[in-house]
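Let's start with one chain on its own, the form predicted alone, as structure tokens.
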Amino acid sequence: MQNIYEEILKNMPNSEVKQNELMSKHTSFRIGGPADIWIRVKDIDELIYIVNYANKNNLELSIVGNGSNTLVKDKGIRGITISPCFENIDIKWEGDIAIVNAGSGVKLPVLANELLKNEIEGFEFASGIPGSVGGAVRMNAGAYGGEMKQIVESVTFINEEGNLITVRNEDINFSYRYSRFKEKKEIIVNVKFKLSKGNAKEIKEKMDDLNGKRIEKQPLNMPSGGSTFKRGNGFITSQIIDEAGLKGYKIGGAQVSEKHAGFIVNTGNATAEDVLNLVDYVIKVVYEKYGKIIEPEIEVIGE
């Protein structure tokens, strides 16, 4: 891979290229091998010629955000791994409705704050959801009863062969976790939402209000890969993990966290070997205690 590195290097240099890079470094679980070559990228040209480059050579393309809902394997990942690190926000008024602009890369929390000073409501549900907004898109993110699907205006995005598209809310397919660019290698770059004006006052007490239960409700003080299961069909999944007496189980340094039975956390030493083996087992005893199917909502990457 040195002659691509080096290759590469050359080609982008608004970009930060790294060969070998720990994908630990780069995840919320604080896990993962290396990448072959890790790439964080600023600019639009570079992401096009870089997907055309891995094209042209037959090289494999993966996608991290910010890496807050992704387990990457201990092997790491083979190829090209990919974060687009857009940050931009741009806010535009058509009278009471605010038009937002945000790269890809904007973490959430960044964005709800942008937001609040500009007094628009509407995206106070995703204030402490610890990612970005691309991520957030790619699986619907949502929490306290809000979904990206709500407020999606429009999303641009690189395709696979390299072309710059914007679709409507209507041709992403979101439901439930889910969106058209969890099936394709869409590498999303910008963000349209369509808010409200709201008063500054009551979005800051909204957003206090729902950060301060994901405090008290969730391990925020562990690494984790945030919410590890999706939710159950006709009950609450964390609750049937605790009733099968789960909390806090452990499989090397993966662990059901004893705070919400629905996270598994890092203790300090975990491998994604652990938290794949935590997984499965969650799931097994699950299904043999209750008949009830619980699905794993992170996503999985590597070899």
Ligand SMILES: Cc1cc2nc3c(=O)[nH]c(=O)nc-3n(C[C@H](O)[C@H](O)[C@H](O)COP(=O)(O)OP(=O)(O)OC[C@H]3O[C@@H](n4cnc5c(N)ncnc54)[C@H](O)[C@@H]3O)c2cc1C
Contents of the next structure:
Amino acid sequence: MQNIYEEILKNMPNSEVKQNELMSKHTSFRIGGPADIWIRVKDIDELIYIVNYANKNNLELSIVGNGSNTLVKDKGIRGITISPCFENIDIKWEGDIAIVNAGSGVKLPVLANELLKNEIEGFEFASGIPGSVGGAVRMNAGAYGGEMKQIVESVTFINEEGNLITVRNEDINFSYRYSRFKEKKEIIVNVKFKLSKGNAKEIKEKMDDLNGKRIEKQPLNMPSGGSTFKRGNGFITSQIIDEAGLKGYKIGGAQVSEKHAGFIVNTGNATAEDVLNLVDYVIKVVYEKYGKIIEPEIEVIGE
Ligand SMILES: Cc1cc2nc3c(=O)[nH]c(=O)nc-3n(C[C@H](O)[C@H](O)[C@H](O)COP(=O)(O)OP(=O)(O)OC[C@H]3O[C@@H](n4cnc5c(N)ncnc54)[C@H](O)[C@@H]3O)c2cc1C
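Would you mind generating the form predicted in complex with the ligand now that we have the form predicted alone?
Expanding to the full complex; the earlier chain stays at the top.
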């Protein structure tokens, strides 16, 4: 890996390239072993270079955005792991319609605040989701009745062959926590949102209200990957986990949050194995008690 690292370092001067980087530093779970090579990519040509390089050298390429929906396993990630760090925000007006271009590395709360400053409404629901624009589109992130599907106009990405492509909303196959980006290793670079002119006071009130609800209900003071499980089909997942008596249940350092049973939290020294064992245990107990199938929402990578 040393030769590969040196070659990449030489060819990606505008990005940040590291070797054996602990992924616990880059995930909200604060869990995860080392990535052989970790690159914060800041330049589009360098992104194309690394996709081609990985293809040519048969190296696994993984993507991590802000790491807020990802559990990296304890032995870490082989090959190359990239984090797209495009942080541009550009706003254009067409009458009362705001066309907002955001780089895939922009954090949703940062974008929400920029939109607030420009009196643009429609993004409030996402203001408390701690992900990047790229990760949010891939996951069709949503909350409080809003989701990416409703506001994305088009997405520009690098495909598996290293080509830059733009697709419109209707070609993204958005559905609940799903998009076409879950099927292929397409790396999102830029997202164009269509939003509208609003009133700063009302936007701020809505953001404060929703974020107040988060603070009240979610264990935001503990590391987690957000809601660990998907919404139930005809039932509320966190409620059924709670009813099964699992609130506070612990395996190693992983615990079903005492505040919100839908969250598995890291109490300080959890391993990925602890989290995965607890996920399996919760799924098993809920199925045995109620015959209901619950599915994880978090993405698991590495070995
Ligand atoms: C406290 C807390 C609260 C949360 N609340 C919500 C909520 O209300 N609603 C909700 O939907 N989610 C929520 N989440 C989960 C998470 O924040 C979202 O899923 C978010 O959109 C993930 O973005 P990310 O950049 O952190 O993605 P990551 O975890 O880094 O990645 C998620 C997936 O997207 C892929 N990916 C990341 N960036 C790109 C890119 N540029 N191109 C292609 N693929 C990419 C990764 O490979 C991975 O498979 C919460 C998480 C936490 C910790």
